[in-house]
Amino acid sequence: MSANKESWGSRVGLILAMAGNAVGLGNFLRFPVQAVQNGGGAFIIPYLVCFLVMGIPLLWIEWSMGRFGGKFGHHSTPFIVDTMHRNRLWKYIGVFGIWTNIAVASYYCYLESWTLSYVFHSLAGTFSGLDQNGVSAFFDEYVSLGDSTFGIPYEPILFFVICLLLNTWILSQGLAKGVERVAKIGMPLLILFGMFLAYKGFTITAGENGAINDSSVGLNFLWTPNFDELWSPTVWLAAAGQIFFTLSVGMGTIHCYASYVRSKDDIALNAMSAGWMNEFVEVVLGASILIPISIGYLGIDGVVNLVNSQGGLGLGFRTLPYLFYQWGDVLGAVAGVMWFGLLFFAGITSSLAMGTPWMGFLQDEFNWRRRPAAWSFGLIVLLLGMPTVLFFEYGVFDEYDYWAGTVSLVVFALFESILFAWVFGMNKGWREITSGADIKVPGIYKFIIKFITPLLLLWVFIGSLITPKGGDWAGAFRNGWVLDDGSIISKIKNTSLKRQLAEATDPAVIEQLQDTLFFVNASRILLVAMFLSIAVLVYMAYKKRVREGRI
């Protein structure tokens, strides 16, 4: 008998929790950077097309699979996918839906703890009086576990542990009293803070407070279509990839949340509502803060250079605190609290979702109670996540993000789309989507889900597997295929690191690269070991079900 008696308290709470699961740090830090790196307005059209033909179909697939599995008392992906087709392999494909969440939470909670720390430092006025280099140096000192501004020993570890304890305690309170309650508070505050910062982003005037451009320069850069770039496969691949990160599809969290929906309740409109709320936060709010403010004070070329060298994290943590203080000490501190506050709410509503598949699995299969299951999640994330804290400068954080937060999402989404449309069957799948629906689902999506979405996912995977150097697809077909360092194959072979090691002459640099190579490989072994451990637990759960006559 399962110990899992969870349920959602209200429809509003469910939608806000699902939207909170999707709305994460990437909405504000990754999306603007992807837009900058892919031609500004040229990125928006492919992004919206991919949302319509890949994002929405995947949302409906995962909500349907989750509710279907919930009818049989399953609340995690191994046995949710197993109910859709009795084959000994599918449940092990479903391991991705638990493993991905644990692995992502292990570095995501560390990133989330940065936002908590930066809220504290914004309130304390740490960034007041610092120039851009000073704010950037603060970040470098922080992630290298250097001396704290306030003398707190190992401050990043302290905030990481605090963040984990907070997540674990909330999870231990359950769906309605924990996750749902946080979503009802956090999402409105996130939108409120975002609207204030977007207003400031819209009202920057050249010549005031050190600004060199009006806000319209940054907004035009983002929203003016560049049709020359529209047919670039690289832009479309980036747009499709962003849809994964922004909607949290391919992770297993949506399946878990939807498994607690009653069998006759709507999922079609709920999925659309959560998806479009995420798009509002990302496209309207996310695009109106980071880029317009940065371009207003640093110019287009300056921002493009910063993005290429530091990425979204660098812009959000190294640069924006300095730019806020161009508005004065008081408003700078308030803006800092709001910026890192909204990032914290975006982060915690996502990280809470990551804990629920593991908890659901333990409750369903091994009769664990909610609180022990929650604290086991916290302990595992602490142990698996500590290397990302201690060895951040050696690339452990980035390895976790690449394999668990990027590649695995595409792999699992590809498998689940094939399972849903071709194995479970599109006719049965369509009945699941439309059962109890509060909207009329357009019939064209039956064709899209069966053909377009799987093909698009396959293209994303193959494109990531063999990405040509510099993303020059036309040149690769004309002049021969040289893999980009960012392709999956090159990543597996550590091509970039090995080349740097071969070219290095400075002994200190050689030692640094050797250490990085060691920790990169060690982090991969750790991730594989975690996957295999979960697979063993799934096997044990399956055997337990057989003994108990539940299969």
Contents of the next structure:
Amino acid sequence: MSANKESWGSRVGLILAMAGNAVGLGNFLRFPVQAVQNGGGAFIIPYLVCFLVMGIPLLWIEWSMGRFGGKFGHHSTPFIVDTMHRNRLWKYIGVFGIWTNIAVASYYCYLESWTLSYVFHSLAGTFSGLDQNGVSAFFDEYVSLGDSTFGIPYEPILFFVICLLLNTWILSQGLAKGVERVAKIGMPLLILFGMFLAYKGFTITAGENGAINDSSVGLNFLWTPNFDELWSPTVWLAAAGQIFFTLSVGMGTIHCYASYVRSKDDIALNAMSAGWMNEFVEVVLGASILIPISIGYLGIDGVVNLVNSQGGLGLGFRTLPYLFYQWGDVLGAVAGVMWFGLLFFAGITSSLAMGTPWMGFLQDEFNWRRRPAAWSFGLIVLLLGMPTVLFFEYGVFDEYDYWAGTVSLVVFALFESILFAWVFGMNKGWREITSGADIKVPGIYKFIIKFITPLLLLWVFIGSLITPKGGDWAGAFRNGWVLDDGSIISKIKNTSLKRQLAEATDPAVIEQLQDTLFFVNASRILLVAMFLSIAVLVYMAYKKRVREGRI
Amino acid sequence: MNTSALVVMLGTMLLVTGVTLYFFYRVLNTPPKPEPDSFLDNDDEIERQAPRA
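Okay, that's the form predicted on its own, but what's the structure of the form predicted in complex with the partner chain?
Okay, now the whole complex, with that chain kicking things off.
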């Protein structure tokens, strides 16, 4: 008998928790950068198309799979997918739905702890009086565990542990009293903070407070459509990838949350409400803060250089704190608290979701109680996350992000879409989606879920596996296929690192690259070991079920 | 802002905001199913109890 007696408090709470799961730091840091790099306003067309034909179907698939598994008392993907077909191997595909969350939480909680720390530094006025290089140097000092402005030894580790303790404690309070309560507070605050910062992003005037451009320059840069880019497979691949990250599909968290919904209750409208809420935060708020403010003060060339060298993360942590102080000390501090506060709420509502599949698995299969299950999650994330803190500069953080936060989402989503539409069967699947629905689900989605979504996912996977150099697909077909350093195959072979190593002449650089290569390979071994450990636990749980006559 | 950027931005933002508000409005205004349902907060509301057979 499972020790799992969790329930949601209210329907709005469930939707806010599900939207909070989807809304993450990527909504504010990744989306605007992707849009800028992929054709500005034209990016939004493939982005919305991918949302309609891949995002929405995956939301319905995952919500209905979760609710279906919940009927049998399953709250994590290994045994949710196990109920959908008699082939016992499916449950090992379901391991992705636990592993991804633990691995992503391991670096995501560290990222979340930066936002918490930056809230306090904004309050304490750490960034006041620093120039742009000063704020950037603060970030470098922080991630290399250097001197702390607060005088706290190993400050990043302390904030990481505080963040983990907070996550673990909230998880130990359960769904209704923990996760849902945080979502009910965090999501409205996030939207409020976002609206304030978006207002500031829309009202920058050249010549005032050191701004060199009006807001319109940044907004033009972001939204002017470049229709030539529309035919580039790279743009479509980027749009499809962004849909994955933003909706948190292919992770197993949606299955877990939805498994606590009873079979007669709606999932179709709930999925739409939570999914579109995430789109509102991303497209309306996310696009109105980072780029317009940065371009207002640094100009287009300055921002393009920063985006290419540091990405959205660099722009958000190295540059924005400095720009906020152009509005004066008080408003600078307030804007800093709001910016990092909204990133913190975006982060914690997602990291809490990452804890629930592991907890559900332990409660269902090994009769663990909620509190020890939550603390075990905290402990595992601490152990797996410490390498990302200690060896951040050696690429461990990026390695976790690439394999767990990028590749595995596509792999699991591809498998689950095939399972749902072709193995479980589209007719049964359609009944699951529409059962208890409070909206009429358009019939065209039966066709889309069966054919378009799996094909699109397959294309995204193959496109990522063999991405041609520079994303030049036409050139690759014409002149022969040279893999890009960002393709999965090149990543596995460490092509970029090995080339840098071969070209390096400075002994210090060579040593740094050799260390990086070692830590990159070590992180992969750690991640694989984690996956295999969970697979063994799933096997043990299966044998236990057989012994108890539950299968 | 130039016209094409303004059209794309306003079109996208209005569409996304409108659809988000529409679905959330539907959630708030759809009568809940009779007990037992998935949510704890309304368990004690007498008018929502399923009629006995």
